[in-house]
Amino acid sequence: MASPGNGWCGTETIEPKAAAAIFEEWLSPYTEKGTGQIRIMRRWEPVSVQKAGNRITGVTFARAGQPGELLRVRAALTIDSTDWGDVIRLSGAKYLAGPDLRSRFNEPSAPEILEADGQQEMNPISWCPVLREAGRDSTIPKPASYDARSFSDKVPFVDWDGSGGIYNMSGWSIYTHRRMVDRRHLNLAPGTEMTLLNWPSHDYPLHQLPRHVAEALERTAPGSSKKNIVDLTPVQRRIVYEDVKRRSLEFLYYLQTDLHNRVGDYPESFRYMKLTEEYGTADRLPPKPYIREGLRLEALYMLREQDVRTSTEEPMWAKAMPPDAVLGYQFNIDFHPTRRKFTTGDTGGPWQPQHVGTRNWSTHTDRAVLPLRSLVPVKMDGLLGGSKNIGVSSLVQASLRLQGQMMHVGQASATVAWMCLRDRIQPRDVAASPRRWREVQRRLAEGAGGHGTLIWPWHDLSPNAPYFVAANILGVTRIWQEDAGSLFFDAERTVTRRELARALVRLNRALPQAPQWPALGTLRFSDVAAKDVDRASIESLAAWGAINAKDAAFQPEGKADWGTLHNWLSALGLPASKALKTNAKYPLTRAECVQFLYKVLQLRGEWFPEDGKWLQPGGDHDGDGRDDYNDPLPFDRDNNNLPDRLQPLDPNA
């Protein structure tokens, strides 16, 4: 069953133990049980990093809680996917943690100054218990630190069967928010009902820690209670973790007692739910917290709010779609409460989480992409960012932090690492080479023994589709242009002559031996106006001999067929499948069109800028006034998401 939870905040759910088993199964053929390529070693923490000059050569680990037991790993390349970016921090590579000031990236929602303890402010961490129905009173023992004033929630449960889909306010409650198995509405076996607690009231802000936590940290080292958690040692973080766990149990006790007593009994009460035993931990809690924000690598490009932000309530396409995209995504700039309000004014007393300013969950982003450059350190070699340890601002990390997104980051970093090891080069060599970008993008889109990665974030593109790779690559190259105001590829829609002309002209210009743009004079066609956005493309196609320039009209909204594409390709001297001529009267769908065009690109190859001629400190390759390290569109002087080589001379195009 794909959606057993009927959850308010998500559809697909899976029990933790089952998910862990699937991951183990995926890895099994490559571990000691199979090829031996992967060795899984658990409960080790980085304690030092070995370097040769400016290159990481290895990492030393200590077993968690046993600092005397060490493990040294030598590596040609290291991907840091740790929770807090410890390898990056220990290596001396540049990184950021906490809020970015507006002066850093000029982000509209960034603070102009940091308030007291502002360097600690992060998206909060949470310890998220999983609860299974018990059929009896399973109230946990009252935590010693419990104070009902820490919580003010009023809606623990609504009887909702998932009707209307996620984010339907009729289903909004603590219980249904992250329900994992909806046994009652789906007629499943008794005892299978499950829910997960992931609710703002039990979030744990890292700004201005409670007094007992601050005092415990100060006993380990003076000043540690004022540090960002990224800069704490594993031992110090465990002090914070213990308080996060306490907060989680206090909230559960509140749901089972004070809140339950206030609202009365209800069908699936938290009182009759018990902590699951599937983690195998003594306290029956997850082995680690949910971390929403950590260290952020200082990378060759830092993705920022104005790159991904939308100004409307209906997310569309991001302002900047970098050409070295390695994954597509969209999510709100989603901050859970980042600060706490002490209800009595005493930092040793009860507190409640609190949103402040623009750090909330109401800001949408557009369909955006993460550039390959955001995985690569500004200076350090032998290193790639992974998980949340990537080149984004704090605001962007709030939108790029979900588990599925982090899997895609891992796939991207691993693919770059594969190329580096194969070619004996450094990640920055990949970042500086558009030719290598494209190989990484193709590998990601094609997949390896499974589905490929969505690079260009079409809303309706299935990884099972035979045109998946073509639509991704032609999207990211900008040979295929999306419809204004639509996020859909719309695969079965018939291509218009206008669309085909635009795509074919861009394809032709993307080839190594590209024809020059013609100068536009008088109008060639009576039905293509001077201000028509596609005039330059249509008339360029005519100037290159693909269209009869003597025709009075072009019929831009007319439907293209397979014969149209065959004739235009043939006239341009490009490979044209015999099937196009044989089936000349077939309407040409978008799915078919991108596959035919992508085949031409594969057969003829693609023009790329020369490696090493850009991405230089202080350089500005496209001359747009933004240096390469701060330019999401480094080959696009107009910054209109169309590379200069594909930009017709007509300023209206």
Ligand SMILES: Cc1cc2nc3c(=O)[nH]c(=O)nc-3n(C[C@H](O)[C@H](O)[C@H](O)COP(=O)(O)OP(=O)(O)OC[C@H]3O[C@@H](n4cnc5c(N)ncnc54)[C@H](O)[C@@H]3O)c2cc1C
Second form
Amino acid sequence: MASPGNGWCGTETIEPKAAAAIFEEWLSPYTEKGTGQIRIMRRWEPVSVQKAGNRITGVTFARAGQPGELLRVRAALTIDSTDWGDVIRLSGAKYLAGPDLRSRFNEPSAPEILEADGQQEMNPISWCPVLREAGRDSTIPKPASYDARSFSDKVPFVDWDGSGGIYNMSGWSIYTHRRMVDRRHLNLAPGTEMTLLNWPSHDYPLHQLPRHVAEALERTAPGSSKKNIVDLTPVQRRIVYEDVKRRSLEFLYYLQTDLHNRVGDYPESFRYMKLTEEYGTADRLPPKPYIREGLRLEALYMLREQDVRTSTEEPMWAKAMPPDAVLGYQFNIDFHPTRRKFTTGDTGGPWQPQHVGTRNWSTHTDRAVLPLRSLVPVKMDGLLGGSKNIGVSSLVQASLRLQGQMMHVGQASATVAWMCLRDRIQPRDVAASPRRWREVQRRLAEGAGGHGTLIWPWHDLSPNAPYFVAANILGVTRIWQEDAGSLFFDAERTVTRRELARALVRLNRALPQAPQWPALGTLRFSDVAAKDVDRASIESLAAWGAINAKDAAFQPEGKADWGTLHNWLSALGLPASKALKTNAKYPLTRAECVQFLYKVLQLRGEWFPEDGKWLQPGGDHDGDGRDDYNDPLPFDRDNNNLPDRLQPLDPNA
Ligand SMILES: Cc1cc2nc3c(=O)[nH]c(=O)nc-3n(C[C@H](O)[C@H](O)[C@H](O)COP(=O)(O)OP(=O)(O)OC[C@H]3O[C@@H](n4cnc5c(N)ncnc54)[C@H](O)[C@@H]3O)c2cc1C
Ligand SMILES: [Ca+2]
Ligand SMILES: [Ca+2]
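Switching from the form predicted alone: structure of the form predicted together with the named molecule?
Shown next: the complete complex, the earlier chain at its head.
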């Protein structure tokens, strides 16, 4: 069943225990039970990182809460995908935590200065209880700290008061927001109904901590109550965690009592729901919180707001689509309330979470990509970022932290690690080599035994499609260009002669023996105007001999067929499959076109900028005034997402 919860926010749901079992099952062929490539060791926390010079050589772990027992792991390469980036921090690699000031990345929504305690401001964490239908009053014991004023005012996102019933969608219901099993509508057995609480009222801002938390932290080390949570020790974080859990239980108690009493008695009331036992924890809460923002690795490129955000409500293609893309994504720059408002002014009293300024959930990103360079530390070797511990700004992290995205980060990091181990090189060698980028991208798009990863974020590309790899790689190489104003690849559409000319010219220029751009003089075709965006491509193709010089008209909107592709490829001296000639009258679809062109690219190989000639301190390879470490498009002087080598001369310049 795809959506057993009929939830209106998270539509695809799975019960925690079932999800855990699936992950175990996926891993089991590779653990001690199978090939032995993976060893899972639980409940160890990193306490120190071993290095040889600037290279990480291993990590020492201690049992959580029992510092005496140690585990030492030696490793040629370490990927840190922990919640808070502890390995990165302990290694001394550079990192960022908390808001980035405007002066750092020049982001439009970044603060110019930090307000008091601003270094602590993060996307909040939340402890998210899972509730199962109990069929009887299951009100939890009243938390000692409970104060209804924490929840009773209008707080962000809570315009639902329950008075229209649990299923009343006006104002959006907390109950159906993240319902995990909807047994009543799906005719499942009583007792199977389940819902998850993940509502802003129990979000826990990490800034301006309540007094008792601040005091408890200060007792561990003076000054710790003003630190960013990334810089706290696991023991100190657990002090914060206890209060986060308390907050969630207070909220549950509120739903079961004050809210229940106000809205009336429904069979689906939270009063008749109990905390699930499936986590096996003493408090029946999940073992860890939802962490939305953590440590961010200082990487060879830091993806920033102006690279990814929309200027219009409807997401289109991001401003910068870096050529070393390792995954495609789109989401909102989604900050839950990052601050708290103490309702009586007393930091020991009730509080409510609060959105402030540009930190909200109303800005989208466009269809964006994460560059490979963002996985690689600026200085440290033997280390790669994983999970949220990657080279993005705080604003971008708000959009890049979700489940599918983090799986893709893992795929990307692991693929870079695979190449490093195979070739005995460092991640920075991969980051500095466009030839290696491409191998990583191919490997990701092809998949290794399973589905490939979406690198170029087309909206309509199925991983099962036979053209999946070609559409991804031709997208990221920019040989195939998306339609203006559309996110769709549109595989079944017939290619026009204009589109084919553009793609073929770019392909030809992407090869090692690319012909020079011809000089363009007078207009060559009666139906290709001087200002036509594809004029240079079409006339170059003619100058290179692919189009009959005697033709007066080009018919740019005419449909291309297999024969057109055969003729043009042959005239350019490129490999043209016999099938193209035999089936010359077949209309050429986009799906077919990218597959044929990708084949040529594979047969002929691709030209790459030389390794080691760029990404050097102070270097600016394309001469656009942005140094290589701050240029998302390092081989693109006009930064229009078309590498200079593929960009025809402007005939009107
Ligand atoms: C309630 C909730 C709702 C969500 N809703 C959505 C949603 O609707 N859509 C969506 O796409 N995403 C959602 N997410 C986010 C998504 O679940 C996460 O982004 C994703 O699970 C992160 O995966 P990960 O592998 O990067 O990290 P995790 O799965 O969190 O793995 C991190 C691992 O590191 C381990 N670890 C942490 N610290 C240490 C340490 N010091 N030493 C050793 N190990 C350590 C942890 O135990 C954990 O196993 C939600 C998350 C939650 C909790
Ligand atoms: Ca540059
Ligand atoms: Ca550039």
